[in-house]
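Okay, so here's just one chain, in structure tokens, the form predicted alone.
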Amino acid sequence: MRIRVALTPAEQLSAPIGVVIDVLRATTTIAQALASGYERVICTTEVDEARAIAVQEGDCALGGERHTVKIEGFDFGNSPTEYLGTPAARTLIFSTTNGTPLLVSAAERCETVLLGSLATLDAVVQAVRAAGADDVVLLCAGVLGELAIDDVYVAGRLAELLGGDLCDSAWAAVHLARSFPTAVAALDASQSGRNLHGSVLESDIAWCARESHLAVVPRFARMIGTAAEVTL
């Protein structure tokens, strides 16, 4: 198995399997929503598109953020703890600054797209191994197009656990991950972490750093117009 890492979303890598990573917070939050019982999460790049799909689909909740702030008029933001307990609807329509645009893009380039996070670390590793693909790309969402330490850290953890033939980009991610004593330290050091501190959302960092406490693997199911549906 060859493993490559796209350190920023500008690297348009393709492979039979792509793993989208936005640990702070989109891919963690989507995993939590599905684990809590939402049947599907429809991910959009634009706020107006999210609102239009909610009207079209019915029985939906709206969730997401722009620059860490909950979108005006939406039911929820992008904190995974907001999606604990009984789902507010069968479907979550979701739009974020970095994670959902990368997911939509990845769906155009990879045959199978999984969502990766520390919360689902073991489950995602098992799913990638079970798929038996000989080429895997780990896709980092970053922050506004720039490299983000938190996503590269998770890519490094995944790459090391998967083993196989690590390309230079994967080795770089592995070495970055090894340089941090804990997941919390890595996430806290990132621009994403600093943004959460600035928005008084720092409690999300510790939550998103919890490893393998969700036994789910969110995956791209289909396109609904220009939006990407994610299910288990």
Second form
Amino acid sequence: MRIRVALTPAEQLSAPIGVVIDVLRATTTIAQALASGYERVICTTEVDEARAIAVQEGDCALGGERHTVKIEGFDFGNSPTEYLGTPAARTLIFSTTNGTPLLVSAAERCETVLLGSLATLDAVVQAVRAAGADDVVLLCAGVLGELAIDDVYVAGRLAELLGGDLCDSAWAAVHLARSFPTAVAALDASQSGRNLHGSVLESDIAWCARESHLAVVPRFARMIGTAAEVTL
Ligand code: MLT
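Switching forms now, from the form predicted alone to the form predicted in complex with D-malate (MLT), please provide the structure.
Time for the whole complex; same chain goes first.
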């Protein structure tokens, strides 16, 4: 299995399998929402698109953030803990700064798109192996187009666990991951982590650093207009 890593969203790699990574916090939060019982998460690039889909769908909840802050008029923000417990609806419409735009873009380039996080680390490794593809790309969401250490850390962890033929980008991610003693140290050191430091959202860093406590693998199911539907 050849493994490449897109260290920033500008590197529009394609492959039969792509794993989108926005560990702080979009892909962790989507995993938690689906694990809690939301049947689908409809991901949009734009906020207005999310509002329009919510009007069409009727029975749904709206979640997401811009620059970490809950979007005005939305039911929930982007903290995974907001999605614990009984779901507010069957469908979650979700829009975030970096994670959901990358997911929409990845769906155009990869036949199968999985969402990766530390919370689902083991399950994602098993799903990629089970898919049996010989070419996999790990796609890092970053922050506003820039490389973010937290996502590269998760890409490195996944690359090391998957093994196979690691390209230089994957080796770079593996070495970055090995340079941190713990996941929380890596997430703390990232721009994504710094964006949460000192706010009421800071506890999300430790939550998103917890490994393999969700036995689910969110995956892209289909496009709904310009939005990407994610299910289990
Ligand atoms: C994003 O998609 O940009 C992130 O998940 C940002 C955040 O932490 O809310």
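Residues that one form lacks are left out of the comparison. Fair warning: this is a prediction, and the values are worked out from it, not measured in the lab. Between two forms, the rigid core is the largest collection of C-alphas that superpose within 1.5 Å. Numbering follows the first chain given and starts at 1.
Residues present in both forms were considered; between these two forms, the rigid-core fit shows Cα displacements of 2 Å or more across three or more consecutive positions only at 198 to 200.
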